[in-house]
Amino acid sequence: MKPPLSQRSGSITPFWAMEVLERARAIERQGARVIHLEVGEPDFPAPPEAVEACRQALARGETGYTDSRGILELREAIADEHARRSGRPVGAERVLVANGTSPALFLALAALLDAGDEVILATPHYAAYPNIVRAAGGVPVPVLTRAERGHRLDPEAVARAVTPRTRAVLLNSPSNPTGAVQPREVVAKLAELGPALISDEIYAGLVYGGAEACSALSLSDGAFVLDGFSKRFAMTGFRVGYVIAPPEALRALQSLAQNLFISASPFSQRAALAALEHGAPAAEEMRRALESRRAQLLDGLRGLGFELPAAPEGAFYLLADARRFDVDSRRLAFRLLEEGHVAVAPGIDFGEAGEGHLRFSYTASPRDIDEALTRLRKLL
């Protein structure tokens, strides 16, 4: 007998970048070499101090539960960093550490939403956003951004999308998949609209060409700010993220975390603390390398006939218009994988506005980027 699955579970769509990755792994098990441009995973090592801190924590036997909000020293370090970043005081009591930034987002949404409440988000958007909103009982409401405008979000368009059911505006700057960095005046206007502002700042620090990413904390004490260690510190497998929340929301977030996740692993939290204390040089070295790779891949894709009206200002993705090759992004992505052994993310992953596009991650080495371009040139 088949289990009666919920309507909510049926509304969760596949994460197509992960589907591509999993198929690529199967191809690799058959002996082929696949070049991975599909997932946002830096090919740099984690800061050595973070690895050593994790090793020492394991050797000391730090393998039990921690405070559900996270180790106090880590929360204090996070608060100090964001106070420096925003120019405003941030207390450790406002920080809750989670098993990654997506769980932190789910906690924030679960604290804010009742069934049927709405969350406005820019589109193209990170693939998981609408599904996390739906999993929390909400309804995602996309607001279109356009490549020719650098995917800048129009606050007036957001205001027009607000209804009595709107509970939050979800912002991602720098953005996945577009690399857009929203100007300070845009963030300020979003903070003034009324609904809670949830600002995903996981790519903070990964900006190029003089761009500056504005933290929502610099503008509003009422914002929920998400961040973590996967991207800037190349620590995807450590699974540590966090939310900085308004004081009045912390008790609800803590109760949700206690029941859903208990706590993040202590050894990963020790690694995260070491990354904050010692990892800035490694993070800056990676940022400089990524800026060079961005130019390499951007020039190469344009040379192949992909349309990219503007260079992204942050993160490590290029969302390229591929409609001259195929309007069906899933079909094209899997063709490139099966025939060329180049893994990329189909644009439909990032909403209907992304269809006909492919997302390329420039976290691969320069050598692999060159090889990927050579393979694509032969195939296309």
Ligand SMILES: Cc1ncc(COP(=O)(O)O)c(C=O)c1O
Given for the second form:
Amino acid sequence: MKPPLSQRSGSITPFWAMEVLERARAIERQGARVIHLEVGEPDFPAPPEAVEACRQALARGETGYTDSRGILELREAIADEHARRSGRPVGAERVLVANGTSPALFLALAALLDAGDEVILATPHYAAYPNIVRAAGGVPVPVLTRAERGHRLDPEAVARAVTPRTRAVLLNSPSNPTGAVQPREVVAKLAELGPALISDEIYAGLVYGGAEACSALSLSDGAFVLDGFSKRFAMTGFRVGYVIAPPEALRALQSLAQNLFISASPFSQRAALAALEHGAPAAEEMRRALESRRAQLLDGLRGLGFELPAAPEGAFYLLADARRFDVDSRRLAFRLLEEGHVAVAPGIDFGEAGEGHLRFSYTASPRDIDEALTRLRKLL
Ligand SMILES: Cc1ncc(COP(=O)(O)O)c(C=O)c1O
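Would you generate the structure of this protein in the form predicted in complex with the ligand, following the form predicted on its own above?
Let's see the whole complex now, leading with the same chain.
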């Protein structure tokens, strides 16, 4: 018998990059070598100090629940880091550690939204955003950004999208999938708009060519800032992220966290703390490597005829206009996978505005990026 699934669950769309990855794994099982440019996961190891801290925590028997807000030392270290980054005081009482940035976003939305409340987000957007908004009972309201303008968000367009139901504006700078870094004046205008500003800064630190990503915390104590260890420290599997919120919101976030997730894993939190304390050199080494791969892939894709009007300044993605090859991004991505064994994410994952595009993650070695470009040249 078919279970009576909710309309809400039916509104959650599949993540095509994951479907590409799963098909790529099947092709690999048949013996072919696939080049992976589809997933948003650094191909670097976690900082060794983080791995060691995790090992030691396990050996000490730190295997139980922690405070639902996260272990105090970690919250303090996170607060210190953000105080440094933003140039304003940030106290540990504003930090809640979760099992990743995605759960932290869900907690922030669950604390802010009633059923039917609206959340404005720039599109093309991170694939999960509208789905997380819907899962929290909200309605995503996309505001288009354009490649010709470097995907800079227009605060006037955001203001026009505000209605009496708008509860939050969700910002992601540097952005997945566009790599765009929003200028300080844009973040400042969004912070003044009225609805809560939720700023997902998970790619902070991953900026290139001297770009600077402005933290919402440097402009407003009212913002909800999300960040985590998955990207900058290459620690996706540790599952640690956090939200820094206005102090008045903490109690609501904590109650939600206690009920929904109880706590993040203790040994992962120890690893995260070690990453903050000792991981900066490894993170900087990774950033430098990504910067040079970005130039390599950008030149290579432009040479093949993909349109990339502005060089993205952050994260580790290029969202390339592929309409001269095929207007259907899913069809094109699966053709490149089946015929060329190059895995990329179809742009439709990132909203209607991403259709006709492909997202390339430069989280593969320079040799593999070269090999992918050679294979694409043959196919296209
Ligand atoms: C913009 C953005 N936010 C959040 C996440 C999820 O991060 P985490 O692994 O911390 O849950 C991702 C992962 O791709 C992302 O791109």
